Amino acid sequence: MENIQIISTGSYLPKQKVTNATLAEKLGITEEYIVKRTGILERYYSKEETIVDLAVYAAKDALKKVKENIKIDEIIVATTSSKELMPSISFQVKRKIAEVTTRECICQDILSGCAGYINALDIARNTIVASEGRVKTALIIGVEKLSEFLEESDIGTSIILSDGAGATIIAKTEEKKDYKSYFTVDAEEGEILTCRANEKIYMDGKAVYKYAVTKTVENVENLLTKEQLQQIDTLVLHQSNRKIMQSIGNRLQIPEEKIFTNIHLKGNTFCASIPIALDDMQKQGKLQKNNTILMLGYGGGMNTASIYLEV
């Protein structure tokens, strides 16, 4: 089986933050209700930048730190909030960066709620497997402008919701990588968590409450007893509310420690979560050769998306 590796991550935040303190003068909520009920102390806002100037912005953040020459044979984009069906992101994005990918490049974006990103890597590491050695290189986007789709007298989408866009660069390698997937659909649930052309998002919070600490928990289960897996350096989690992510990390019976969160700080940025998460971790030096990690991602569709990736 041929193997894949993590060669470089970048990510990009919109120049607009936005403060607990702006947000509970606007609902006429307090900063603390904010914090209590999501962990959450500033997020940000795309007012000028496009969605695919952050998608290109976090793409050529991670570009520049890829260390040898490349060229980019795949380009995925997850999204939930894309107002533009042709050309889609992922070829914009190609016309951006051509100069590092091929003519062959294959672009495609991808919908699949806030686990967008995870089921995106999983596609792009199956397409580098089977290719037979035509896609050795793929980027992956995870990129949401939120902003655009929010009802702003909803208090419990508005005090959580952000913008942003994250990337990595996945490439083939000889080395032996552990790489193991799982997915799980729960399309009967959909109604919890929608986003339909011309309306603003609808999130019913307790039930997307129960789905997140239940299914997910489920999810990572059948992944660990199917692949007997059991070292997990790092758990990296859809940054979707810090109660609910306490609450998985407890289920699962993984130390707090082991567990990464910069959900107080980005916000909660759907697709775009995981990989800008991966980009603060690789800043802090804490995606070191041969680490485990367990990602997971979450929401809306409603499914759950697992990977379990050797570094």
Given for the second form:
2 protein chains.
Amino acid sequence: MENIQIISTGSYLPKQKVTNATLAEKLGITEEYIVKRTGILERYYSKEETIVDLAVYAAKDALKKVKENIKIDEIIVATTSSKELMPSISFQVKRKIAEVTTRECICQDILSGCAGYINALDIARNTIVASEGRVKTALIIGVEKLSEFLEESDIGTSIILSDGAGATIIAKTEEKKDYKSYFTVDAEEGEILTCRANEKIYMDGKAVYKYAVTKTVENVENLLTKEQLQQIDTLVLHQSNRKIMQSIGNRLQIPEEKIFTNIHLKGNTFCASIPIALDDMQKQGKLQKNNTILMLGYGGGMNTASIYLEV
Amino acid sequence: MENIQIISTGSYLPKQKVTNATLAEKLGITEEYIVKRTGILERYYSKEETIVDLAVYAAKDALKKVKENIKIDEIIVATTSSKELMPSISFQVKRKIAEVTTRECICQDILSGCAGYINALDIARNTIVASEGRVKTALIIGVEKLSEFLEESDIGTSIILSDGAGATIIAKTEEKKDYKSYFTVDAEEGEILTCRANEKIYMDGKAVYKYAVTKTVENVENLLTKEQLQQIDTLVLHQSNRKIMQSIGNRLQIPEEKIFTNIHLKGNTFCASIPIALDDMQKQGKLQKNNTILMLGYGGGMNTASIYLEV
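Please give the other form, namely the form predicted in complex with another copy of the chain, since only the form predicted on its own has been shown so far.
Whole complex next, starting from this chain.
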């Protein structure tokens, strides 16, 4: 079995920051209410940048940090808010970074709810493992322009959601690196969180909360033993809502200092939240060689997806 | 390396058939012109069925033909015309066939242009190979509701495109089965064939023709040796346009009787065309055990994707 490692991370947040003060005034609520309910201080709504721009800027941020000469053999983009059906975003990214891609560079956009990035990362890893050397280096991007799908008067979504993009480059390695993934799907609950091309995002906040704090724990129990779970260095949760994240941490008995959090500064960016978190972790020295991380995505679909890996 | 085999195929075409007579009258052209230019006699525009319905009906058609008791561990849907961002089509299919899926059934929709089904099939195969037994059986669906994106007065697209869905079930096998895949992407040509959620499909017919008859040949030359190519039993081309298909066949020096064709009766269904062709081949006894087939997808992106496999 081939091994993979993360060789770079990148991210991009739109120029337009939206503060709690702005939203509080617009929605007729207080800043304290927003913080208490979500833990979020600021989020971003992209006005100048297209969804493709967000993806390209995150990809370029990851590429500029790579020390070796690499060529990208596969680009996978995870999203829930794209209207770019053909060419899909991955093809448009390839066009903008053509010089560092191979002629055979596979391009795929993946729709798998808020956990799309975990699904995309697993596809990239499986392709590296199973393609007998043809695919060695993959660029995985999570990108969202959720502001385009926001009903601005809907407090439940507009105080939480944010635009942005995160990118990760993984490559085949000769070193032994642990890797495990696990997926659970609860399609019968699909209507509690929806996004359709010509509609606004709908979220039944209470039902999503209940889903997130129970099914994630069940998923992780299938992925890791109690001992393995206690030994992880960092739990990288989908940055959905501070209360949900704290509750998952408590139920998994992971101490707070091991749970990476950036939601206060970046809001909930659906598919982009985990790759942006990885990039922030890298900047803070939390993606050191041999560190073990557990990434846990959950949300629309509904579904839960987890990857445990050794950096 | 794990081996995979096709264990079932299925398809579904919408109830509303659109004849050349109808289109000729509407567009002010002759039936002969349509046949000469495309080779197509009839196509389907879905009015009663949603895109999810099309996918579910094709999936159920494939499921009813499976002899063993199976449980689906992964559903991948390839499309270029979906507005179902979350839950994406694969989740909605899982909900409708819940009783034959596992709790861990991965659900992913893939956007990779007209060659999306080949990309999806390769992802499913790689997941089976690399997941260490967790994923053993996968359902791959190609589905399109292109009529929703048609500018009906645009002759170049409206006489060619059609709605429909095809489904394939693959499973891990202990038998040795040849499998090879190859992908090439030409993102710089992306604007010659486009589909965006709020726009109509645009196709520069001449540029697409030129692309299709050259890049496909180049792709196949990378996948197979001349000897291997001559020994295939059936070439399963994306059913794009009879002229394009004949030209590819000529350039690859594959005799016409080895090239599977159903475009005259079904039109060009983008991602659905190859899985519908596989289902028709199965009905005609062309998917017998140990037959070798070369599937060749090409189109929007632009990209070309091929899979050679032993049935």
